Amino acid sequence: MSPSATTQTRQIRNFIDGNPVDGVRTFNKLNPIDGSLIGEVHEAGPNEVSLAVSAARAALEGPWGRMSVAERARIMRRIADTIDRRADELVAAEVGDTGKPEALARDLDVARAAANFRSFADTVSSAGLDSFLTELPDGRSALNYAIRKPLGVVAIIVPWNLPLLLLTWKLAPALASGNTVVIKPSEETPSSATLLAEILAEAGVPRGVVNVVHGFGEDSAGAFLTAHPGIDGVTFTGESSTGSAIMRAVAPRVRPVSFELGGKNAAVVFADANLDAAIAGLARSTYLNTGQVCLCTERIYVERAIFNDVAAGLAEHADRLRLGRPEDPATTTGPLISQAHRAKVLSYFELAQSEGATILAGGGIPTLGDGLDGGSWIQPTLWAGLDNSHRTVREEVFGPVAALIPFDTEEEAIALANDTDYGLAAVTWTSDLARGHRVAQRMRVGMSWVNAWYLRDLRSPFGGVGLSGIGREGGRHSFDFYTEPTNVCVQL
């Protein structure tokens, strides 16, 4: 919607201590579908960030901090039910901010948001810690047992690619553990976080427990939040360079961090793989959400005997993808998040060609008509002719693109896949189950799939190594960050 007057422009405000709060200034949020104005976002300054941190601290020391695990779990299940009931509003917020197809927003983002709260409600309800009966040489004995305490006031900083899914993936275990939070969503996707704060209040989360501040990184809300002395820890998903900046900000106060950062994920396809299943799986892992998923595949290593077949099949899949309006059921692929991000992705298209890439599909900007050409559209793309020595194969693009590279032996494939500074995810395609286990276990990543991609059990560990992150999220692994274990020793 393009409003005709400023008074009609939607205002997206900060949410602090249960109330909408104006910022120090506003900035425009544009629709990536057609470039139209969605609303004005209120940027938080140092004062607004301090108010949010103070509200979170007061809530931590109030009834929320004394609430039982069972009561918090009941509230989390009410949150999930409220998300289900208000799903249409959340879908509209996600689609407006990201431009992704409505079906994807409903089936992935909003569905997972509700599932995250239910999963962590179940996990916290059954979680326990070690206890030991200690017997001493002099005949005395003692009981040692551990309890979990909240980490405190947690800063949650989330990216724009899966804004609601990734926010709830962090928020749910934070709340389950009894923490209070200050959320800084991406400046590109402010809407769903603001709406979620209202949903949490409706579900019974006390005021001040969840606060939302909008803005940018450097010299804005992000930097003010991570440097604030009242923050007890920072959890962040996004670019590796931003993670490094956050580490520098919290280092003087020695605050813990949990990071899920970038990836340059590899897939390895052996000649004995089910070719149709592998090609369909590769198309999904390369092009889902227009390639804007940290787990997406950008390097595809194919055994030489089937290289041409995989290249032809995957290029055909790329050409069949339907770019269009999100409400159209036939649409499979949305735009990139912004014109700025498209410029970055296009710079890699130019780099790939300068490095000698052969374009098998895509490679440019589509002409769509229907009022869409003002959006951030880009063609799903596939390259051949590159290898691990090229920058295009080493640096994260974060768009709908992958490079196909041949290999001859299992050892070579493993070495090529592990030849990266990142280490988030990998996929192995093979009909040999023993080889599948063998290769998957040797991948230097946090998550290693065999004959599948993005198949998740929310109880399993999620995270990366190297430039891909620090720590693990998921199930009880999340509590390693969001809680502080305290040992109690009682002499018997």
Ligand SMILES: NC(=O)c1ccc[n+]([C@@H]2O[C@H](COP(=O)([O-])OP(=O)(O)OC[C@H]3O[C@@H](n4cnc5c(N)ncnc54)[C@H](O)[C@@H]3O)[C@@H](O)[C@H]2O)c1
Contents of the next structure:
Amino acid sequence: MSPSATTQTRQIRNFIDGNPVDGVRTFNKLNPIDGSLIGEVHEAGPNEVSLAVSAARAALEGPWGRMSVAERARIMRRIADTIDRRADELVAAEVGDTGKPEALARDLDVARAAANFRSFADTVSSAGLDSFLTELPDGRSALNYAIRKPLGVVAIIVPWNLPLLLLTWKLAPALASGNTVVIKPSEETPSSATLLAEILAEAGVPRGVVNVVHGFGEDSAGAFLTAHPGIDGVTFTGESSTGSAIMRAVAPRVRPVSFELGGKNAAVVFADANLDAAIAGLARSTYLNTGQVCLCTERIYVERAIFNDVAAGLAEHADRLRLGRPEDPATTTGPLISQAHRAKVLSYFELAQSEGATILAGGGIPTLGDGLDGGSWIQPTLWAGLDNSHRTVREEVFGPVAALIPFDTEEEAIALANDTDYGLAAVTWTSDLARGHRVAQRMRVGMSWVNAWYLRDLRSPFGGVGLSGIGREGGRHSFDFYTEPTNVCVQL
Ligand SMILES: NC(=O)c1ccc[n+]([C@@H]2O[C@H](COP(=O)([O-])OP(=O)(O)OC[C@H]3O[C@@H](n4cnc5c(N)ncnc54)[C@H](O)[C@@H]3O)[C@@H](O)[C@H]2O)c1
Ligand SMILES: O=C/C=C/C=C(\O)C(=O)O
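Please supply the corresponding structure for the form predicted together with the named molecule (the preceding block corresponds to the form predicted on its own).
Time for the whole complex; same chain goes first.
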């Protein structure tokens, strides 16, 4: 007799005012590796969301709202140390929800979670004030200085691809600035956010400062949260269309938003590039995290003279990727997050063929055996024979696939790369650094790499233009959203 669902099955609850809270219903979280049940997630209804917002408001008006910067920075560093100490648990949570290789979860997702808290502890500790000694026409003077206050109760809504990294990339500056938050993790990845709430309490974050509500978007916790009158701002990472929906939700109350949205990122490879480095870099920027990174390359423009060499080298990389269990050190690539997302990516595989694509690698579903065929696996794929007029070259797939397209001149390459409504990231591969600087600056994106990809300085501005987002995250740029300046002018 199988054990009853509520006795043996793991329960993933909301975390409100320091306590686990049941939802109005539960939904299943399945393991992307093999489709097995990981646990039941408690979906927050309107009441639970209101409880979370009220708890955050109360905490903001309590000791947390009066805490010094130095004390908040000390707590942030304690959070980072606790993350390091409990890294194995966080890796297990991330790997269970996403199926990504353990090494990737450890070296990227969890390592960056601790780094995010340390980075913003440093930034907030060294942040100065804007101040001016103003000379007046009549010979007197005035002192202008701007203090920065917390925005207030902030809604943090995050996606499933880098769950802990992206949550802490928002949570760290939010807390550093003295805000309180209500987090709505993705329905696909509830585990690490729930565990993080426990870690924050252990590190000394007072109850009510951080609250976690689970659920979906429309007609669920996400929409209840963004429409809630007690929210002072929304920071969101996810699809561009969801960003539009959230803008509509906060519009009646004119609440500020910070958006990190979708992308259709281009790489440009010039014939003078170091070919081995460029091909290895393209393989990483196309297939990392099974192509489920907002910065991933989905369009690769190659100078015609080396097109066949890049095509052959990248196809070989794609074919060599090792799909398998997360704990296997030989595994390089996990599954997509869900069967639903795999169906979306496969629909683009079919569309590409109807648009005339030549498949240079992959193109379908692998047969893995070993009990894995119930998972949401897909072959790393590479297309040629498409151009900027095709939907598969214009729409974000968010999977392990890119289209290779030839070009002849620098001007043509820049025009092709900028021919998109997105504007998140670009990569330029060339050994002529003058050209590297020139081309990188002309890309209509928020982040432009030369001979590298996803090389990060957490103090630099991170974000996109057009459909890719509003605002920037990183270093002092984050405080433009998480704080409200008050300028004080004193006649001297
Ligand atoms: N720019 C970046 O930094 C960045 C980073 C990661 C992912 N992304 C983008 O995110 C997308 C993939 O993530 P996803 O599928 O989770 O995105 P998504 O927009 O479907 O969901 C993201 C989050 O928003 C919630 N949500 C959905 N509809 C909502 C609504 N109407 N109101 C409030 N909340 C709502 C979801 O429950 C989830 O928690 C891709 O487009 C990718 O490019 C962007
Ligand atoms: O999938 C998107 C990745 C976003 C990465 C960051 O926000 C970062 O590295 O700070």
